[in-house]
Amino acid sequence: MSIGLALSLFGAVIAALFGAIGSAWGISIAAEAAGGVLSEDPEKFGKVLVLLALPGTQGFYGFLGAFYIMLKIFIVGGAAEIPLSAGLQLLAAGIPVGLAGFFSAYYQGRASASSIFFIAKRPDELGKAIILPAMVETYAVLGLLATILMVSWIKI
């Protein structure tokens, strides 16, 4: 395997592993506040399940990432000739996903917190809820942005 192949394959390792770490942990904040809300009154699970699902989409931006990455490496049936500079540009376009779905997803977990805090008060509020943590994924959406259009950018 050349080091540039592994350079590559490093940086969809960056894009899909923070991804899914992030989200992981989002899931788990905005859980711990559903748990204590649905204990109180099971009813609300179904606008809980929309507030907690909301983290875990950065694990997908992330997969993506490092399909796009492994997109453009992998030529039917084998792996390219990756030289150096390619697999450092790949390594580095696998960063914006990675890490900005990390930390979006933790920051989005505690603000599907909050809203899964406010639906146990104010139910009918649910789409009110939803757009509080939907504003932190903007900036996951971005980061799949940037690693498209880098790898996108990049010649092998």
Contents of the next structure:
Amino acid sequence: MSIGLALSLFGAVIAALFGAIGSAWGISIAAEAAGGVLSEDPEKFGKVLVLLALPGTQGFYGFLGAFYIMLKIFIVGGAAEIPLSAGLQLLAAGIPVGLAGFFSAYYQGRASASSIFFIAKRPDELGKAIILPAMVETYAVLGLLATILMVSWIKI
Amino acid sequence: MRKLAIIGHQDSRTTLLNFLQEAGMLQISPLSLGEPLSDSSENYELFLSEIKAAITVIDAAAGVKKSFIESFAPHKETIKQEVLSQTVREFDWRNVINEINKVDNELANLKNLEGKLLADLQVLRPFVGLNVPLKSLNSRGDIAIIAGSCRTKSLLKLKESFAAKIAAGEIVIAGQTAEKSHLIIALVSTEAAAAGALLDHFSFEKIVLPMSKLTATEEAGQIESLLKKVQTDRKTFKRELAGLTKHKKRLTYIYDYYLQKNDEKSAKERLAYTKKAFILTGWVARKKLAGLKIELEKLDPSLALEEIEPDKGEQPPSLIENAGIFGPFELVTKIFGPPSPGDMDPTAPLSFFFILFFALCLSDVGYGILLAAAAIYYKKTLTLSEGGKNLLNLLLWGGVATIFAGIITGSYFAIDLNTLPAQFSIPLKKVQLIDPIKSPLNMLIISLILGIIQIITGLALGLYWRVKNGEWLNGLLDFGLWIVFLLALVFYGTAAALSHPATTILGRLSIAGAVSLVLTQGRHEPGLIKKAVSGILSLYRTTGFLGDTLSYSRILALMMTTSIIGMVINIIADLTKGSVPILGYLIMAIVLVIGHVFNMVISVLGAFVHSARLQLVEYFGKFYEGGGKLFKPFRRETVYTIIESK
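Next, report the structure of the form predicted together with its partner chain; the form predicted alone has already been given.
Below is the whole assembly, all chains and molecules, this chain first.
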């Protein structure tokens, strides 16, 4: 395996790994809040689940970034012929979605937790409760876009 | 909205309130004058909480679980009002609730008892080997007896130091496992303190045995038989409780009945009274005022009706009313808040963009069909409140639009069109206008253009509304100028990138726009310098517009998330196909079904959230302020049923 290929795989690893860790962390924060709310009123499960799922998207964005890099190296380039410079570029391209996803998922988890408490007191305001954490997610989307655009512009 | 005052004799109050509650046209304003209400009606809130608690208990006993969709769109039974009042007359609900509570309490007591017995048994079990009455294992007179346990590992050391430090004593091992040893230690009570310190050192845990004439074995046997009885009793009571669930339906009727009574009571408290008469004031929609007046006169000719002016500083409630296809989109408007009086209702202007962005984010023919089918299915099978119906209608429209978006992006359950037989793939590819995975840049540009269109539309709506309200100058300067400037800037940028000859003129137009903004945007400030500074600073808003436009790039990102996750599911399913002979196809089918349903649910959530956000933040930010209070007429509110209107 060439070093270029290894480096580009490392880019995919950063994208998938950090996105996934961030989402797991964010969801666990929201889930702790959800557990408390559900112990009072288990009927809110459906609504709480929606809020709980919001910080989960970063994991998908990271995975998507990783998949996009893999599409590039295995289908477009042919596995053995990734030059060192292209490998480094793909490594760099994996960083935006990985790190933006990691941090935004953590903070979105906190926002979701607070929205879950909001729903506990005002179950009719689900719309507003969903929008607040969704504001945080914007920046994970931007990270994903940066990765996608970089990968599609890198020439192998 | 019009404000109506109704004055009448106290005798006609109940008829009037019942009529208003059924009509549901008037929002009663609280009045704080006149004599206090001397009415001593029952404590409906207490009733309601009792009934609710009972329903929760029998639901739990019967294992009733709501489906995921029902927690958003709860199923309700349609019923006549008479059935509710008839149930209240005929059904002895207090007795049933007492019964439920009694059984529930019994169950709780038995559960506690069971826990206590199990704990006692736990204590006794290690000592069943000792064939002496338990009583004799407690200290008496000058002999101290200590029962307890220590770690088996440290038993030997404990024995050694016991023998060394205590002059007269004996350790008996009652029971032993690899982990723990249970001991009975007998010694002269004068040495008890020294022994205590020694035992603490070995982290010995003391156990107090019951003062019983029986041996441990006999005692444990008694507890076990008691435990069995408790467990059978619990089963019996549980069955009894499950039997009581047959009353649930009637309890829900009673609940809804008293909910209405409670609303009537709080309505009564909003009126103002003299000794004999009452005054009621409230808001009614302008269109419905005349009709309501006629019906009230028919109801009771003695009522005095008068249209009145609102109090100083009183804000009329806002009524959002969108008939037909725009109705479901009120859901999105309500997330932000209803318009304040005199502001426009943004529901119709957002509907098109909302559904467009939703469809583009999802953009798969398969998911569109699934979503529309699911919405139709739940619309047919569930009886729903207004909000639930709106949500399902919204998803139905979204599903239909998604089918078209999927055709344009060539996505059919994310299947690679090249793998299909030619007679399918060729026509499908012909109608495919763009492939977001192969050319994300083109789709990004389309997303941003859609963003620019929506932002300009928002500004245009602001302009329209100002002009309609006669604020020509503010409309043209605060909205019109920005439209010209932003459009000129966008076209200038495009022309410059393509080196089109129109670049120069568009550049000049942009500069002219900027200059006129600098000249006009500070017009509200006092003094020339402040006007100039605030005019120049207003250009900074351009970066805000830039940020807003970039926000629409999320359309591309969500579109790609849906299709790439779908692709991955297909790839994994393809891998499992050959993994095991024959069974592999079954695994493949399971992976495909679960995978795509999961992807669809996650993507629908994402599409809804992000499409709504684009409306609320980027779009509303241009022309809509909200800040109204929703019109809440006095009407029949129910939780479990829907009252059939006459």
